[in-house]
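Next up: a single chain in structure tokens, the form predicted alone.
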Amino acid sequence: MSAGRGTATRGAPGEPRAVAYLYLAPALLVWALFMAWPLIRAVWLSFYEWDGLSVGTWVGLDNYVAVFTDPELREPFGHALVLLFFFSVLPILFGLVLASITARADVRGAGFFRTVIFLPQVVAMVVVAIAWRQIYEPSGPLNDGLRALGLDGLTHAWLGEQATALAAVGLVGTWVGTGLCMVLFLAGLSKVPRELYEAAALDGAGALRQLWHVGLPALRGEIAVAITLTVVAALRTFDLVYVMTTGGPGTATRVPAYEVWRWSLNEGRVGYGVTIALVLTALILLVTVVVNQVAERGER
């Protein structure tokens, strides 16, 4: 038996194992330089009180204790949870509805319609933020449209009022994310045999029941991908907030990623800002792992 294994090892087809590692070496080198080393460096900086210019002071775990006990940081993380609704829940719901309509119905110009919905995904987020900042202005197209409809009471300084600023930023995330979700769900629905829908229709199932009993089970993997991508987008949002509101009015739109920038570059506490970034990274990884675990259990 052992002789057989030895013979199989000596005579195994293909390149030796060492050659395989040589093939992987360039990718491992790039990963080590641009992923592993910056992460190790960030963890090292989180143990220092450092302004980015002078010699840092070792503070051990003080920055981590401060991050978890600082009441000033609870509001940004609470805002991130609110953005999850706009960046993840709404795009997935709208994406499901749009995909179920355009995948089965013979809608004239469906290709153009899908392109328009997906278009925000290929536009730089800074451009998106500038465009929507102008739309939200007190004399911008949104308020002009409401006045034209006689809805003057609904006009607001959308980004200038604490009650509306965070939701206004979140709706931009909804607008951007819906196209991505729709395309993912369209790809999933294209794998469902049309006969299943026809059988469900013969059993008297309406469009909503067909989507629930036929479409959704086939979209489990795509929904997991959509949740992962949109949740990550919500938690790491910075460019939209920075360009549209700079965290204001007051602290109404401050989010964790904005706090990383503010503490690291604006307040001159690099170690504290890096610690916030590491906590945010750990939170994103945790959410990603949980979503994938739940999706894998559902497929078994």
Second form
Amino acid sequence: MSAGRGTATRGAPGEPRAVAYLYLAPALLVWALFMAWPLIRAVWLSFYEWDGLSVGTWVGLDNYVAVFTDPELREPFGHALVLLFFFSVLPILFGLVLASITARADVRGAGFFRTVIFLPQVVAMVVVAIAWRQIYEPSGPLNDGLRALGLDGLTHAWLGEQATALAAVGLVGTWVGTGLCMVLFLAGLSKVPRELYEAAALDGAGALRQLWHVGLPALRGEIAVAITLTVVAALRTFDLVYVMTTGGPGTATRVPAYEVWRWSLNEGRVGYGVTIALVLTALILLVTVVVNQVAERGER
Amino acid sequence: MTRFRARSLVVAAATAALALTACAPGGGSDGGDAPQRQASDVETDVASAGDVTLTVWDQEVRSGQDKPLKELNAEFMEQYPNVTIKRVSRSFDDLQKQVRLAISSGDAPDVVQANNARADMGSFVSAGLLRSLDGYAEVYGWNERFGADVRAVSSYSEDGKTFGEGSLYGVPLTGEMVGVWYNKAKLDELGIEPPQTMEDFEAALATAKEAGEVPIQFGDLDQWPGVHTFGFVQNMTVPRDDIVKLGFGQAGASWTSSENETAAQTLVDWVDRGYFTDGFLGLGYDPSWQSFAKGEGVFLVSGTWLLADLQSGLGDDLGFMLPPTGESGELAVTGSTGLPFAITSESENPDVAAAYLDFITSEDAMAKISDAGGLPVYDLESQQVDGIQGEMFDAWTTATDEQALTPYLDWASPESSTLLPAEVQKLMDKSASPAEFLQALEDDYASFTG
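Can I get the form predicted in complex with its partner chain as well, since the one above is the form predicted alone?
Okay, now the whole complex, with that chain kicking things off.
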């Protein structure tokens, strides 16, 4: 607007120059090819009744109507809510506790424990699932342990009973997620000057009060990140369920992502399966936006 | 500014999406009319076909099947130097998922091993992606080579709607069936003979239970083994023709019949009496047969495909028999062939592909499969086998001679492959009554058969 000198192509200070897009282009191209285009394709497919092989039939919004009115889909979405507790709430709580213990107190071998707790995060979920399947077996290590403690009454066919199966799958999510949360919170806590804790201690605050008044406010950002990551992990869970229970016993552990697989790849109703996937995507997006909005608002 | 840009992006995306709606998915391939080959047009002289590359997708990865197929491929190429076989081998699960994409991609393999089920071979046929083999069957005499039962499980009507009859769309190499494996040492200990009738079988189960043994080794965490177990009981209680209709998804039978009710109730009774492994719904399929191979359990209801694995554990103590018969005395056994080899519509050399199919299902091929410890689909009488493989051969011969094979129940409708396993679990953990169980299956069956 102002600048008389320089070339005409240069805009106001701070205004991006056209050449900037050139730098973005490679990433943008990859994004468009592997993210945007499949998404557009998915939206397009959701308007069709299609078996994946022959020519599809245009059905307009029928698939969406079906997804929102199908009573059979309520169960899997309900299961996803339960998994939120195990994948998100529990790991964040455990992560907070573990982080505040190992960050400040001089625990012997803290590094070792941190590594052990973080380890599940780097193992492929399928491997995790297979290992836990064996742990949960009727005569597996978990039940053996309970029997050794004389707690025979507490043994279960964990993955084979409707009452325990979903929680059993969920706890594996807790086991995996806790490490991630802990490492995030450790990083956050390391920014807090030690003096703050010392001051709080001098004022007579115990460990819990210190965490509440000093640690937590400093962790706001990290908690938002942890919630976002774990909520996404909870809602899109597929591998754990598919490998551990195939949605069973009965339909007790079916989750939305399992339904996506079931309808689009197994029952030959690609359009319907894709619609469930899109609804799930929208839901995840919504949750993430809300979490971040709330976190940002608190920041001010 | 940014807001405007975002909006224009959305508009652009929406416009792009709308533009796409002009063409329907799957519109690229010309589905509907698969090319037919009349017997009179078939060229059996492979050598005159010029240089040909035949791409073959199979799932014969287990050593017992991989070896004979490898040898056969090599021999075929030796006999016809103008032909190169490009073999792509994957596990059953992987193949099942990838064939779907490959076969409709416009660059399909020439020969694929396609799962018989309605959701697989059935939908390929209805989309016009596989060739009818009727002309070739006439030329090569496949109708004499393979029994009626064997051909039925690879047969569909041209629109893919009727399963079990119509045109032939594939030929198999091996047979398989769900019978009863038993531990001979344990039967001796308990003083019981291999039971021939359902009554004897239930008595044997009671004796085993009383002696503190696991009567039937069973693990259903993977969901599908339960379908075999239900089918096993059903084979003893329900008329064979009804099971065939239900399994092929043909009209004329009913899940809510009194015989099916007996089957469901019997299964629940067995659960109540503790005839199955404790916590069977939390136990995987592999750990369950592995336990049986280690000597835990008197009976194991499962398929002939376990022969090699069970034999390496139990040795001479391993026995195999057909399901006992119920009141009617009619033998019925869930069974079928290994996955049939089919020729795709897009194959440019269907005559060469057919010659290849004829070659890998020849008598010589059957001998190779038998030698590798497998169960060839025909010509069993020519094979030199003994011990447990011999018992298995006898059982298969009896089953096919009496046309006693009943289809896998989860073939029936597209939905039944996930519906049936889940419903059987609900029946067995008693969250569904036999009536509710059968009604759920009837609803699917009725809506499918119309």
